[in-house]
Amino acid sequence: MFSSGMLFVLAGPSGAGKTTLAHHLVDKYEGTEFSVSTTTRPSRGEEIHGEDYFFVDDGEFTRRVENSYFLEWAQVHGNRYGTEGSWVRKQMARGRSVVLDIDVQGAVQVKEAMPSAVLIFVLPASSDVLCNRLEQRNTDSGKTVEKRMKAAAGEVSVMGVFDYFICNDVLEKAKSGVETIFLAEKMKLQNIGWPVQALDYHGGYVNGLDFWRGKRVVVSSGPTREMIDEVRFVSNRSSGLMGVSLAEAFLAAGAEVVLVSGPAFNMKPPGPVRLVKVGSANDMLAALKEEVLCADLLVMAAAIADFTPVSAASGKLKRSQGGISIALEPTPDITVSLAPPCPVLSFALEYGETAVERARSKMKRKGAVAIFLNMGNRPSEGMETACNSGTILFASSEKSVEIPFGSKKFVALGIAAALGREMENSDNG
């Protein structure tokens, strides 16, 4: 099955040796690409355009920023550097891993835009060693070295954002360390659609996934936050894991996937998935209006708050003010408000004996082609759990498909496959 490439970011102060370690990974592991940054600085020595950097002027760099060309960009030591976002995602969608050698500012931006990226901070054994390395390069003046050392102190202060630390004191030891990180991260299930060795245990379970190859799927995920003041909010218990798992499943099927997520605990889809972050129900509605225009499927897995405060207070309400009353009004029904031009898969969390009837009524009201019903009274399933199970109901017939208990990753594959089979039959019919 499809396997997503990963994004590895090596960053640290100038002179830490991150470039050497980045090229080591690319040279050692097949299917790994080095991302060439774009910069406004002039070339040094024998640097080659397109191999070491893409050299552009300030005007061209600004145009690319305005066109959202960069996954990240930053100004470092008076020059601007950036990484092309679409190229990175295309490589990862092909199953190839990408290695970035960038500054610390850029690495933090990458983690914000692509939470699944693996950030590795590189430092030598001490600040004295770093200073000596900068002086021995003979490419910078004493004043420039002083500026770089001052910048290094600031860069070290944000090291806690990173996932790993490598001390680049003995080069061979540092290479071994970065190899260990690379291999361990590549084995994470997050980056594998579903191991082929596991498919035999559930024969036919993923039949239908191929229907989504080459299609564009938009998945909504997580809760929304409806603000009471600038600190407190109305929300629900959604962790976002089901939405992320669905994004992984459709990606495994070969689809182009966009994940529109509220502020969830789980917001780490594989790198090829484009992540759009939203806050409130109205924010989600606005984002989805843009994303569904060219979509082949909208998956409404988000647990959107049903009510929002009529008005939000500025600042933070004080306990000393005593008790407060909050007037609530309904949030928009996003699916109905969108009237999306593509098929919709809805979700229903229900309780009681009439759950199926209520789910079918909801599916009809929202104009969905299918709805996934999961029961809220089953232990270890649903919100804030790692597992789930449920039933897919279809608008075109009275038939349904039972999705057995398993991890949300397993359940999401079953949902995507079952819907693919139904859509394919509808097309052929």
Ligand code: 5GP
Given for the second form:
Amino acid sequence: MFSSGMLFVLAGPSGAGKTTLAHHLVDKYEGTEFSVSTTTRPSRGEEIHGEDYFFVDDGEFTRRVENSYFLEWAQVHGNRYGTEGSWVRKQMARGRSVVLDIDVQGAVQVKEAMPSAVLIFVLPASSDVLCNRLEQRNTDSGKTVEKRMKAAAGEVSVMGVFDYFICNDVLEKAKSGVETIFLAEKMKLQNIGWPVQALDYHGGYVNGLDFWRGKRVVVSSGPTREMIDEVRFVSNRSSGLMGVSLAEAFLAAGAEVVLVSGPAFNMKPPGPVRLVKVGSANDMLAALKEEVLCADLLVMAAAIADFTPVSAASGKLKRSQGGISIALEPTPDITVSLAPPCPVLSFALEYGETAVERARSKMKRKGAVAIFLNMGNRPSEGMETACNSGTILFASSEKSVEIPFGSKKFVALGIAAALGREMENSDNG
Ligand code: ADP
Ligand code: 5GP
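Switching forms now, from the form predicted on its own to the form predicted together with guanosine-5'-monophosphate (5GP), please provide the structure.
Next comes the full complex, and the chain you just saw is listed first.
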């Protein structure tokens, strides 16, 4: 259905072989781009601006940091280096994969900002080999080599954050290692969306997705955390998977997607989706206020905690203090407080026979154009599971669309398609 490009990050100490392996991937696989970094380091003479690096002065680099130009940036061996964020996302949205050759601090930042990025740590067979390669590369003085060897120990200690390890001993083996990672990641469903071959079995199911092409969709997702002290919190059961699946579905339909997510197990949207992480219901409200300004749709899939402690204790409450009572107050109704300038798709988890009436009245209260109702009493679906099913109800008519049982990915596609069809009809009518 769509093939989002992937982001591969090769990191490790200077001299480990990142550049060699990064260029190998780009040369070997069509549709793969090397990201040219921006640096404050002076050019080494033979280096070409725009090809090896974009060379800028300190002032310009600072301006770009302030304007959130970088996906990541770090001070490395006395100079600053950074990766342009919008260029990376643009390539990925076009289905092109991007390869970064950056230091470990930058790689950690990329994982934070884009959790679906694939982090590969590269290291030669021993520290002696690393030292020899740095000396033989001949781009650094003896003193610089010594400095880089010292830095290597600190860089290796961050390896646990990475997804893969490549020992760059025999180069051909290391090359085939990165190829294996690349090919396996390309087959991951997370990076494919809904494969076209699977659509054969559900003819017509996705009519309506086209409506979202070029639109801007904001999806709220996951639970919120209302802090009791600095460690404990009140929250809701929510894995965040439905929200991520909706973000994927609207992306697959051609929309530009922002995912505003509370702390969830599942916060790994495809790379082109911009991820905004929030904590409490109030944080969620503040983030959404900004994001909905030029949105075409707000999808309120987040399981926002309805109550928050009146005040949070500082530090960590001690068991030895004995029992405690926590006064809770309601959190703001986010959709109502936002009064968003765009249509809203709401969600209702209901129990019992009057579920449809209650969902309809919730849709009205929230001013939503549609609401997805799922029943809380069905085993193996809904909260904290991989599957779902439900009914989408519309404000403009008595009509409803049943979304049959399937993975949340499949259900999300059905929701995006049904809403697209309904909005297309109301635009035309
Ligand atoms: P990095 O980008 O991590 O600083 P490079 O790719 O520039 O590292 O590699 C450092 C040096 O080691 C280069 O001269 C490169 O040609 C050489 N090199 C890389 N991989 C190997 C390998 N497996 N065996 C021998 N030399 C290698
Ligand atoms: P050099 O100055 O030798 O080209 O690179 C020095 C180090 O900076 C290398 O370890 C390289 O991976 C790292 N580096 C290059 N570009 C970037 C970048 O955009 N971001 C970060 N964080 N590191 C980078």
